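The data below hold one chain only, encoded as structure tokens and taken in the form predicted on its own.
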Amino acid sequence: MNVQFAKKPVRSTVLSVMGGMLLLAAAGLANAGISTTKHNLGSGAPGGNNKFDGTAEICVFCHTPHAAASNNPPLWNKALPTGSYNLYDTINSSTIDGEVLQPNAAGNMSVSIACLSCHDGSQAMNNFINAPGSGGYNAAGANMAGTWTSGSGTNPVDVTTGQLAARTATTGVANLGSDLRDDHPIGIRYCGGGPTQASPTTACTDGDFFAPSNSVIGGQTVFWVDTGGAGRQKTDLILYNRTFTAGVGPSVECASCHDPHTTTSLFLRLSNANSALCLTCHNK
């Protein structure tokens, strides 16, 4: 019996070809982006880094794609910090307009704590839920074996403790504390009032800031400040949602102004020459 197949066209093949490598191209370029910068923490991170010995990974020191904590930030593989911290609006509630929340309140945590996990210098930065290999689990986080090798520079490493340095005028500011009161607010409602999602389209009652544009995304109302061009760009500063007293809305976050996978100076989402970045939400 003559049994014949019919043949895939060549240029189905040759495009279906060609999609691979490009996705594999896109991954690999984001990879080989976050391994350059000082989110790098694994051991073949670039010198002048801080280095951990235990593991070469690099998404593992923030990320897991199992057993990842549940109560807030995406795929989090760290415990999340619980004490309170001391927030710029006690020390200048009469100039801000805005509810200001903490940054891990019961029930209504920010995406801001996840960062904190870190750069409050309050735990090991080998503190992982789900350590790399087979029986590294933890849900309370436990410190994983290895050695640290504190970079050279601003922002190093205690190599005792794994801990960010620190902060003096020497080490930078990598390691904020707990008391926040001399940074950009955070857990803010922005524009001291305004949008809810049930009135995303409400005008800011702060004229010293531009109006956010809002979507909806998931069935859920999302905001963000347009910094320009057609519909949104990777340059564009989000908001984050959280339960204020009117209702919710947009807040500031720390992942509003940064963006920890990128490699631009200080992570941030756009250039702050000329005040670039303040004026976006800034109208001064």
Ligand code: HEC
Contents of the next structure:
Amino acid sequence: MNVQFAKKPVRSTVLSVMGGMLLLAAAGLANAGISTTKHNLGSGAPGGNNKFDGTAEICVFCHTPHAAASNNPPLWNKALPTGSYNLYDTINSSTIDGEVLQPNAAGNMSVSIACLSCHDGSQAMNNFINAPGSGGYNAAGANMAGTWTSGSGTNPVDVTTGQLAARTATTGVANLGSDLRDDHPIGIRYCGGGPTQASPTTACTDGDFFAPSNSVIGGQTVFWVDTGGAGRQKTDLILYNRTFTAGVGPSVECASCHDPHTTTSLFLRLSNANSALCLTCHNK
Ligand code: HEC
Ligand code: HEC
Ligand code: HEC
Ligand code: HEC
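Starting from the form predicted on its own above, please write out the structure of the form predicted in complex with the named molecule.
Below is the entire complex, every chain and molecule, led by the chain shown above.
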């Protein structure tokens, strides 16, 4: 007892030093994530590509801790596009089975509108509701002062407007525009229907799809298409609850396939080598 007691201060010093090292290591890991990707648009943007010199913050281009656009998409710091989109739906595909919803349907908004608030090319990427620092609030969103630079010819930011430039062979596909008929469907009810919150069955109406997993988290039934591991993980294909005619159920959105924070190629939740991503949902 006495020996242990005498050693205690020494041990706690060692522990606190180790704790500090662990914290530093953890902070290093956290900073090595999104900051090294194309979703770091601040003055520390990797390679100076798509760089805005007005702030060195990273999250602020998308999130704010206070006064966000709405609680869905999450704590969003940008004005949300209000126009309607031309969607990939039953008008242009006679083989589609699921109901399709607008990304910004009134009272039934999807997380995809967050991505589209940059990727439809309609507004500056330095448009903020709550600019960095004290004050700087504008409910409708306002462009923060600063200068955009495009590191090389392959980077699609229009440096005068701060918007994603129209797609060309050099700028790439980042600007999807508002005509999404040439893009994989979003706002689409998964597997032709079947599962809803009220009836979280794992059976699909359309057998061309693998059945989703579900779980109750925070009192809500949530859905995902499993890629392995226990429970829902960020590498699973997350399905987002939206209100369809049949009830609240799983929808495929941009962030079902992409995680905007990862360091994986093309921000994919799962590598698409051998079309593994496609084949997680589509039973082909
Ligand atoms: C380029 C835009 C963008 C940036 C930059 C960004 N996020 Fe996000 N974030 C999103 C979008 C879109 C979602 C919703 C999609 C989803 O479910 O991941 C989201 C969701 C989240 C979530 C909830 C879902 C989850 O994955 O845990 C957290 C927490 C989060 N972001 C934290 C952060 C933090 C912290 C930063 C800065 C280090 C950051 N984000 C930077 C776009 C961004
Ligand atoms: C998160 C699940 C998911 C992933 C991953 C996914 N899809 Fe889909 N895909 C769907 C859903 C749901 C539909 C709507 C089909 C329906 O309702 O009939 C769809 C529709 C399509 C269609 C149009 C079908 C039609 O009838 O017009 C094609 C083509 C397609 N996907 C190809 C792909 C390819 C290629 C990949 C990989 C790059 C992929 N999908 C990844 C869920 C997914
Ligand atoms: C604040 C603006 C902004 C938001 C919001 C945003 N992005 Fe991006 N995203 C960019 C920029 C800028 C690039 C870089 C384009 C380039 O260099 O080709 C990019 C690149 C990408 C790329 C291509 C990465 C590569 O390696 O070529 C993907 C995929 C992507 N974003 C998906 C998403 C998705 C999905 C969301 C929502 C979950 C989202 N982004 C939200 C600004 C944004
Ligand atoms: C069903 C899965 C799926 C959905 C839903 C999806 N994407 Fe993608 N996305 C992919 C895949 C796979 C790639 C890589 C394509 C390739 O290798 O050319 C990609 C590539 C991209 C790129 C890079 C394009 C390029 O070639 O430079 C951007 C930007 C992007 N997605 C944004 C989005 C946005 C924004 C949404 C929602 C409006 C979205 N994605 C919805 C699967 C998806």
